[in-house]
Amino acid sequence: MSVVCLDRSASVEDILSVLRRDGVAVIRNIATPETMDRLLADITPLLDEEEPGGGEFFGHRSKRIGGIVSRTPVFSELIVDPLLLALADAVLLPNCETYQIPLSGLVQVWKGGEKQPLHRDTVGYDPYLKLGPGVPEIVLSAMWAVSDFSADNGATRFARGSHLWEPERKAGDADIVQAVMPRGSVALWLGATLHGMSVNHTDTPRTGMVSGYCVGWLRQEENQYVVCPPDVAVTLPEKVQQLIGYRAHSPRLGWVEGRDSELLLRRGDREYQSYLETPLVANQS
């Protein structure tokens, strides 16, 4: 069984609809093919470096690429996506001011190895905050499909509805659909969704692009602000600089003096360039 799949003409109501349903919904064709090459030119030399493994979380066949917010402009393409950050805005703005994105990585499943275990993008904060039933939605995860995903090259599998679950119920058969889509589609799932790559059988890996977006209050899963510093942060769109946390979740949390809360790389009551220039001192008190 196949997760269900919208057309990118389907509205966020039908959209937003399916995922709370099911936790997770796909949406075809979000992204041209000529996007996915792009995208490809960008990463194959990085990935060219690695070979298949990652234990056994990642099955022991995958290569994974991370922080490639900072090494291909495919990436700040895909993430602004309105239709993308319009269900964003009604899955997360009940519950934050602002929100970020999670991680920016790149996975590629390769023949062999094993079924990723079932989990949910929410495990990191455990225990301080609860799933089951009604707990607000903190995480939405994306994963574009940069090649078609299929049944046989061994498409994520999700437990459909588990993120309404009690969490200590277990998914059987009969619940695992999977994220079949074309190549340029992406799969959408709330962060308590149980979700794991499955096998692939086929001789051509199979690659993915993963992000989402997360609530603007949370830490992030991966370090945005070392994976792109300042320095490569201010050559992004400013949606994008935004999105990777360079502005403050209301005046309390997040801001930097002289810097608009709205986006902290933007010239404030000192010129960026000399805060960029100005070497760190350790504190002599």
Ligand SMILES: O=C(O)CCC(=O)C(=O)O
The other form holds:
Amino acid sequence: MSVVCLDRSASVEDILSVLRRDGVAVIRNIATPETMDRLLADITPLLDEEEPGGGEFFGHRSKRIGGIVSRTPVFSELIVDPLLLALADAVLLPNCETYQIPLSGLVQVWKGGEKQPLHRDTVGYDPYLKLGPGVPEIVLSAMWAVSDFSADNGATRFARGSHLWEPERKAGDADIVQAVMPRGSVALWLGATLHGMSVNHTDTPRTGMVSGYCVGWLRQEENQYVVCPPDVAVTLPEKVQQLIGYRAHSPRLGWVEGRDSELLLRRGDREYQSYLETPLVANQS
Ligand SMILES: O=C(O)CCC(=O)C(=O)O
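Form predicted in complex with the named molecule, following the form predicted alone:
Okay, now the whole complex, with that chain kicking things off.
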């Protein structure tokens, strides 16, 4: 069975009602095939340097590239899609002042291997996860289909409705739906929805771009300040800088002295230049 798919013309309310009921929804054709071709052209040289691997959790047959926000402009284009931002506003803004991305990655699944164990993207926030269902939403995850996602080629598996389950409940076969979707579509799921990579039984790799949105007061899954340091971030659009985490979250989180809290980096900004030029620790002996 497949995850419920909606067209990009669907209303925010219609998409939200599927997300809130099933914990997952697909929006078809949110990006063009040409956009996905550009993404692949930028990332393929990096993928070519990797061998499929990943161990037990990642199913032994995946290639993963992290920090792609610094490696292709296509990530910056896709993450600010107005429909996705409207959904992130609705899911996350009741629980934060601003939100950010948890990671920016590419996952390619090759033939063979094992299914990835089902897991929740809130797994890193264990005391919070243990509170069970009904807690404020903190993560809205997203997987863009860079290639077609099919039942046979490793489309992500989801346990439908599992965001409403007690943490210890296990998924049975009847609960599983797959994000079958044409390239250019995106699967969105709530942080507490159980999901995992499936096995690719075909000879063609399945490629997905993974990211999403999380409340601005959360420790991000991937360290954005390492994968996208200030000298790279300053070259990106301001909205993307903010989504990476180069903005303060009120009150009193992530500030940098004297800087505009919305725009901690600004191209040509005198304060930013002097920040780069000033040693962090002067006269260390
Ligand atoms: O690639 C997929 O289908 C899902 C990957 C995933 O959930 C993960 O690696 O945590």
